[in-house]
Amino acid sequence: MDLKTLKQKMDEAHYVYDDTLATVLSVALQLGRPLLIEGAAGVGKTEIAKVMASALDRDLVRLQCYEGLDESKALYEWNYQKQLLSIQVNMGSKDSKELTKDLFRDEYLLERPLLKSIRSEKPVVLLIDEIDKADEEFEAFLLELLSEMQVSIPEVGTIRARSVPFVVLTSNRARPLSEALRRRCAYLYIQYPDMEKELAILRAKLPHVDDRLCAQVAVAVQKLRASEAILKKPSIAETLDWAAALDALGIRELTPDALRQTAGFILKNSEDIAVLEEMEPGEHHHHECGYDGNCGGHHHD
């Protein structure tokens, strides 16, 4: 899929993206390259697997990674009882060679998402999310599938991948990850929106909701997101939750006491809340942004 193209599918997903971002899609694309994307929690880069999923019409197949992730839940795993079942029906008819060979047929495998997603006949977009919360083990094990698109199944053999996955791989940077990681993926680092970008997302995917409250809006986020007082940044879909939220009440205008009522639609701990509340009315919104919704000159009807 060739730039423009790839463009033209997300601006169909509603998907608001710079050129960069685009171009390096693109290029890992059709290189077979895997994309690893490093941010912030909540910048959006578990979206990118998803929109790419629908603009190449693929199945979206996820890992989400966690400490302690093994192969048997990410790879594949024998189905025990199945054959201890086996074993049970044929003792008397099968020599024990047989019958242990029998036991590691196909049948008996279970696909975990990297078996399944390089098995699949056609290609999908395989999401392995938060790869900085597993084990650094498990990140070395993932190296061989990465890097020659197979997997070694002792008891099977290697096998190699029948169709190619497009590879995310994303990190919020918990844990500093491998340089033999990072030489085999492509690289996209993501920052929260600024004004103009959160703007353009809620417009998007909030077309419905009124113009001068998406403005509000963005404003009363960046602010946020700029204290240092609050602990947890509010995320892109948090920001789309809110709007949506206000827009269900009712509310056009932003003022503090709408801002109140909702505050949990925007912030997701209680000393977050608190500091909200301690903040002077003045400081939710600049008027930088006047009410009339027209920010930096992106006025729309």
The other form holds:
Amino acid sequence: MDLKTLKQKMDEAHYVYDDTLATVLSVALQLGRPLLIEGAAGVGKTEIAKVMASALDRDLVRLQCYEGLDESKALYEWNYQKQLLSIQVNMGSKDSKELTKDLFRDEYLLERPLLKSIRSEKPVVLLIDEIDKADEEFEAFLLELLSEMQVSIPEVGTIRARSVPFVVLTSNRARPLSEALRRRCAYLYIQYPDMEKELAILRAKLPHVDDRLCAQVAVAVQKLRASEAILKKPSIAETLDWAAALDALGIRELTPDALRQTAGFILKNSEDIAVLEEMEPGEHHHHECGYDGNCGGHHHD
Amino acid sequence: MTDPDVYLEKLSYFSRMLRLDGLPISPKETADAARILTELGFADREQVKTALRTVYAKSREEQITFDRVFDGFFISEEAMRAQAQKQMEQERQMEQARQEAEQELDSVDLNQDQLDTYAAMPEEARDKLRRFMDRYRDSAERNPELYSNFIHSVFAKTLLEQQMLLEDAAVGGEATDPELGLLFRDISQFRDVEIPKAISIIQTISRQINGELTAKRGRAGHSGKLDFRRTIRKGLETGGSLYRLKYKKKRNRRKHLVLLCDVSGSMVQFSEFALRFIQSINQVSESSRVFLFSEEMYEADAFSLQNMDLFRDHVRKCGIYGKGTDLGSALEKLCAAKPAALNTSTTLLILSDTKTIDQPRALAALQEAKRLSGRVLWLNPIPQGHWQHIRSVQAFSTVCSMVCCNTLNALAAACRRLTIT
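Any chance you could show the form predicted together with the partner chain after that form predicted alone?
Whole complex next, starting from this chain.
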């Protein structure tokens, strides 16, 4: 898929992107390389995989990584209970060699996300989320899949991909990933969106919310992220939740009172909320940040 | 540049340039880059840059190196001409300044590097040196042997300091990524406004190190003893047959850490950062005791180390802030502490720039501390390049391992080292 078509598809999915992101996605697609996305929590890494699934009209297969994740949870597992039942049922009726061979048929194979993604007839988008949370052994195990698009199961042999999935790996940089894994991927680093992009996201995702309120929310979120005192920076999803909550409460103007009432939607720990309460009322107003877009001209007295 | 052979050759040369700058570029990546450029063309410079960055750079740090090399390599003709002109102008100015320096300093025996440093120094600093030379000119003419050595040593010292300042000013990619700039900048050069940012970097890196340690502990293998309870419970899944044996995990033995921190004038900022770093790595040690010293030594409690303000207040209240350094006395007190602070299971970590009064006494006390403790590691905030000129560093480094920690990045590497061995 060329760059122009990809942009068109992302527009159709109402996804807000910049040229850099579109170019990186297009390069990864054209080269058939997995895409490794790094960035702080809440910048929209996972969303990229979802949008790609929608843009490419493919199913999304997701593998959420965690400490201790192994191949039985990620690739496949034999259905032991079913195998034992089969042994009990067929005991005496078959010779033992045939019985053993029978036990390793597809029927007894429980497909986990990785195997599912390469055995699918139609290509899918495979999201390996938060790879930095998995152990280093798991990274090493992924190498065969990412470079050769095949996996080895001792009882069955090598399984080659029926269709090549578009693989997206995300990482919050909780630990450095191995060089071997990095070198097999195309790389993208994303940061929090700037004011204009954030506003565009709000407009695209919440078209029913008043434009002036969206602008005020975007300005306030930018200020909170820029503040060194705020420990947990608001994510894009939290910005959307906040704007939706304000709208649901019928608030049309982001006054300091409204901000305090709904702070729990945007700030998720008590220290940050305390910092917000300590801020000067004037710091909440957009005109101090120099935003000159269509914000509705509130608090300009 | 429409001929494919020409741009492929250039691309191969670009890959070599990236390798020279430390990026591990394989032929596969060059082939990928060639393939993608064939598709995209060269019309849009930013697009080419993004596409090549995606292929070549595999981390945030590599992206910054890539951008620098790309901007230096793929340069438009006008920009190249302007740059060449600017460089010629700079060289001409430098040559002129060098000639002036030679004329001004004809009586002082300086090498070419020192002359270059003098030429690059700000006018104010040069003027100070000129005034110094004028003051001693008559004396030097009367007794050249005595005074020329003195003048030369003052010049050499000042020029070395200026050289360090110029190097510090050149450090870091702050313009492109402020966080990386802080990571590689001398800790003592941090401005007050940058301290919260530096603290958040410390938190991020210590989270990374903690993650690595957790992963390492998970991989550490088992103790060899069978865990019957877990084995039988797991066996229930397979109808009672003990399909997979479960073993008891190895007990994780962590170290007892004793930190001896120099909080004399210039060291207080470094000590604060280093302490914060070491303490935030919760898995480094089972227990830790922190001793602060300048001319006197005091033990710090955990409460006073909670944040920077409390730490500084505590240092001031103890009356040790801004005083000189007496490492020998501090180490002697530490060795004689009752109940004993040092024993064979402790790791003694010294945070100091090695500048102390009564060096022989400090050296003897360090040897005694080494004998008493399991291991001694010295974190030194002086850049390693300057160690060869400092006698105290050479003396102390013969007794214990010394690690350079002048930047947050080096400090992180030292903390990793502390956790490994």
